[in-house]
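Only one chain is given next, in structure tokens, and it is the form predicted on its own.
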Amino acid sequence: MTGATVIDHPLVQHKLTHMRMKDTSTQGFRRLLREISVLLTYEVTRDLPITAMEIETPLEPMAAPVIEGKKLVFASVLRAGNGLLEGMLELVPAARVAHIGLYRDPKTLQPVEYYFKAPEDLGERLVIVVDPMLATANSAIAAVQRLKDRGATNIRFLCLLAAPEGIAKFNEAHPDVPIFTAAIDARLNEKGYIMPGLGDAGDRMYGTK
């Protein structure tokens, strides 16, 4: 589907899987949450700009490949993008992170925000933004607005699972982010739920269903 990518590597598309099954465990789910975030965040900043410091291995001296630039943000849509964010932080230890506290009204399926903390310097840093799903996409335009109202304006969004809906409304309102998915589900029903989907992923998580 335009305007987001699916990471299809084999791994991921087998650990989805596991997640999705409706008798995974919540010390299941969290741990294959923990391993896929690795996974996707391989894939999600596999164009980072690369440039050559100076070392000296035990052998002799070389030029040798770093990242280049600031150390990233990841920004979690609380609750459930702290499920991603911490298999991304084993990763890359050093990023800085963004929390972002949005829920759903159950009645209107808009964001209500409760809580933001972010860098300073996010104009001067690649953001990305991590929520497993993307569902009616309200949080998630809402979390990438507050970034960009802060200065933000080089953003990816990466999820679990996604639905047609929610990335046509993304792509309408942030055509400059792309997004960065597992899995392209088939649609939404009337609750806002992706469907097959894989249920709720806070609760899932944290055993709260």
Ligand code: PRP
Given for the second form:
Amino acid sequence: MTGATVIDHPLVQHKLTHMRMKDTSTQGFRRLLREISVLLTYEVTRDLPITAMEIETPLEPMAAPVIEGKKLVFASVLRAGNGLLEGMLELVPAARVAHIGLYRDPKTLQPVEYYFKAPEDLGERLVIVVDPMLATANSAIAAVQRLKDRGATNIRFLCLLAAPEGIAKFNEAHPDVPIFTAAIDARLNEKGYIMPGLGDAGDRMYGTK
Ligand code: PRP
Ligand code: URA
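Switching from the form predicted on its own: structure of the form predicted in complex with the ligand?
Expanding to the full complex; the earlier chain stays at the top.
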């Protein structure tokens, strides 16, 4: 598996454009991210295996489709991952949630972990890791490795924006983990920001700068 799947639905692209605009307010950015996350979740779960369940309608019994296997796990890379998580849980309310607290050291661009909490039976579930930005991919690589160390074997990575450099590095580190993104931008700048990008996702989401 190489590269990334781009979710190019017109609604996703339209909302993403508004998120990129520098004059979009904190409130507007958060609302758009929640809306877009529902659409992204729809695509990242499109091929989930289905099984038949015997049910009774008011008229007669039938074998009806339901999602096979245990409940999904959404693993949010803090803090910006939480902006995607909210909408994902609206669509899949029964999902379990993991939190991976990481921040990117601005000088070294290496991730620093400050929190980790996940369901115990990760090995029996599909884990969808969420973080809006895949820049150098250092954070995503570390987050996925942490989940693998805890037993996860079936993992997908969902983001909003990815840099080509980050995709290549992530694919090399975790070739078994497919990437889903709304867009692949042109490049990283000298500070490791995605260009043209949308700025610092966490700051824009929470109004911290
Ligand atoms: C951002 C973003 C990713 C990371 C991406 O988080 O949400 O986690 O940077 O960069 P990378 O691919 O180069 O590792 P940040 O460290 O700014 O933390 P925050 O979410 O708490 O703002
Ligand atoms: N983190 C962000 O929030 N934005 C970028 O462009 C890169 C890393």
